[in-house]
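A single chain, nothing else alongside it, follows as structure tokens in the form predicted alone.
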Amino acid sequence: MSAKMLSFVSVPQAQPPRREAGERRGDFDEIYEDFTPAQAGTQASRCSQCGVPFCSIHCPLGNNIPDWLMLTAEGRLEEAYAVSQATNTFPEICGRICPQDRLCEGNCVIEKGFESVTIGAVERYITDTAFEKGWVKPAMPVRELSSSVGIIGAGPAGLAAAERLRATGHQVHVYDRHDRVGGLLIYGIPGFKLEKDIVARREKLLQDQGVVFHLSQAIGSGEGEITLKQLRERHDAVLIATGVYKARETGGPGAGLSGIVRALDYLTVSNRRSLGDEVPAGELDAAGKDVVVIGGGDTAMDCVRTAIRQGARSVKCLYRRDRANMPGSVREVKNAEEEGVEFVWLAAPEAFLGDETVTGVRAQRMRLGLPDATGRQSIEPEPDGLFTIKADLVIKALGFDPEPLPELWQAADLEVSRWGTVKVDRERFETSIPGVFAAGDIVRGASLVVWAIRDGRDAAAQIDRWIGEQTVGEQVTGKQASAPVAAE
């Protein structure tokens, strides 16, 4: 083992330099700076190189974290990047937006009191350095294949699958209803967590690799849309990687008032404005307003911190459980509090006040009860616990459900679960329609970007295997393989 490791006993944990809250409230730039080479090496050297690396076990991608930490500590950054990118298609993105406190860092085995290794920041440093040094190259195929794969959705799962399939030699075409590549990475995540040029440089790598993008192209049966049937005729295999974007609603009196908006609508308009697009002013702008965000996940954190930057008069986050039971990243909650967000714990909306436009939220104080079937504490209303919060903009960040794809796409043979997610063979990722596969949130439900990347990579391997099996079958029966699809 290198003598540079095991320094956690003498070196304290340190995060990268972070801009002051007063400064970062005024823009949508990322709040963390990169480590210096010395800082990255020092923090990486804190790794204990344990025999059973729980950081890797609890990483959805199974990243070889102790290996690239050791290489970073030794100053062997190009090798560290090679190890990192071997399992992760987008390490610079995961280093920025993964909730490391719930995954790798949260399962670091360094003894309590010494604090975990700063894994996410080192991962970001490695890949940003690799881009600066020109080490990041498109994964070009060794040989071109005639087979063609169509991917529906240019989000994390679709892009991860596209990169892997193209590296294998397949002709890859990605279709997306939006006008930019990235999906949630572009329109759902604010720039202060992920600046958009980070996504754009990955898009360029994919284009250089030979992936063809068809943007502003919806799938369906309407005018200008492509049907699933047409895609199946056009390609040897199709991957559904649409994600889930249908907002969960909250009921109660006044739920239909103006000024009550969905989180993704709000974040999309804000991101479009930051990208320079023309967007209408109005209820999707928090400037000068008293804002209440309902929810406790990372999307809620994105909304409250966006509202602060838009110049809201006040921003409150209403969550029905306490801080310890909040699903969002602990780090994001801390950042939000520093920037001026007020958290109202153990409170659930009961009604929305106002005539035509919302003026307030009537909320119910809650208390934690006994654990439910999932092991999570249930919640109960406090007697006489009603109170009112002033609000002229309410943002609902309650999670997302799948859109009804069989109806939207007129694909009655596409089987879905009772939750609306697409049913697949769990090992092969194949749907009820032969040659049509699915991966990411549209299969597992709303989840983390890192899980979407994992699913996209795994689905790509199964699609490659399936196409290989079909090709062998065609050769046995004397049929000709399909011709490659020309770029449109």
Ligand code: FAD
The other form holds:
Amino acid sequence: MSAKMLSFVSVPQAQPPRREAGERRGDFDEIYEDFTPAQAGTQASRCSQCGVPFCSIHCPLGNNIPDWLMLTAEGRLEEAYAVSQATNTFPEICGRICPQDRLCEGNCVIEKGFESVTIGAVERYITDTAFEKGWVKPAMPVRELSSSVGIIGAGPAGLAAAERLRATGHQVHVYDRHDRVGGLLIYGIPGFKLEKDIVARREKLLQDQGVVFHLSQAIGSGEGEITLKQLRERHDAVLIATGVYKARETGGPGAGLSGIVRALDYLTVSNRRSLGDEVPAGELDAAGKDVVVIGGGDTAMDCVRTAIRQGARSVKCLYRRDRANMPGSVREVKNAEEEGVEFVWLAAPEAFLGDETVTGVRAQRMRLGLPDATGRQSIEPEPDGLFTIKADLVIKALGFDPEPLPELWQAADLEVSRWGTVKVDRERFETSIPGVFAAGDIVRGASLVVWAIRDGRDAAAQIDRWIGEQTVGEQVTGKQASAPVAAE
Ligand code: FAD
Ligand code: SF4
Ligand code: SF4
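Given the form predicted alone, state the structure of the form predicted in complex with the named molecule.
In what comes next, the whole complex appears, and the chain from above leads the way.
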């Protein structure tokens, strides 16, 4: 092992510097600065090169973390990049937005007492450097195959699958109802966590690789949409990677007042404006308003911090459990607090006040009760616990469920679970329709980018295998994906 490693005993943990809260409130740029080469090397050298690396075990991609840390510590960055990109399609994206405290870093064995190795920041540094140095190249196929695959959804699951399938030689066509590539990476997650040009440079690589994008093209049964059946006829195999978009709602008196909006509508408009689109924000603009965000997950964190940047008068986050029990990342809560967000823990909305437009939220103080069957503490209302918060914009960030695809797509043969997620064979990723596969949030329910990448890569391997099986003893169909279908 390199003499440089194991320095955690003498070198304290350091994340890349963060811009001052006052400065970052004024823009949508990322808040973390880059590591210098020396900082990256020193931080990487803190790793103790475990024989059984728990960091890798708890990384959904099984990244070979100790190896790329050691190579970084030794200044062998091109090799570090080669190792890192072998298991992760978008390492620089995961390095920025994975909840590392729950995954790799949270399971680093030196975490206790010494603080974990800053795995995410080093991962980001390696690939950002690789882009800068021109080491990142499109994964060109060694030979062209005549088989074609249609992918529905240009989010991380669809893109990861597209990259792998194209590298294998298949003709790959990605369809998305949005006008840009990236799914939630572009229209959900704000620029202060992931700048948009990071996603755009990946799109360019995929295009260079020969992946064909059909944007502003929905799959469905409405006017102008391509049906699943048409797509299945057009391609040798189809992958559904459509994510989950049905917002969970909150009820109660006044829930229909104007000024109460859905998180993703709010974030999409904000992201579009950051991208330079001229979209009328209307009620989806927090400037000068008292904003209340309901929820405690990543989406709620993104909404509160967006509202701050839009110039809200005040921003409060209402969550029915306490800080220790919230699903959002601890790091993001800290960032939000620094930027001026006030968290109102143990509080649930009971009613929305106002005549036509919301003017306030009546909330109920909650307290934690005994653990339920899952071990999670239940919540119950505090007696006499009602209170009112002033609000002229309320953003609901209560999570997402799948859209009812069999109905929307008039595809009764597409089997879904009781939660509406698409059912697949766990090993093969194949749905109830032969030759149609599914991956990402539409199978798992709302999850993480890193899991979408993992599923996309695994599904691609299964699609490749399946196409191979179909062509044993017969000619590849070589369906002409460029042939026009009725809806286009
Ligand atoms: P998506 O990214 O949702 O992509 C699906 C694509 O399919 C979209 O482009 C959509 O337009 C397209 N599509 C849908 N239906 C159709 C149709 N009928 N026809 C054509 N195209 C269609 N995860 C993290 O790891 N870290 C974070 O910090 C984080 N923050 C988040 C913040 C927000 C606000 C949200 C909402 C989610 C966040 N997540 C985060 C979760 C993460 O974004 C998702 O788990 C991930 O994007 C899922 O990838 P996917 O490819 O399955 O779906
Ligand atoms: Fe950690 Fe995510 Fe990178 Fe895996 S992909 S090493 S979990 S930051
Ligand atoms: Fe290094 Fe921590 Fe992973 Fe061990 S668990 S190999 S110390 S990063």
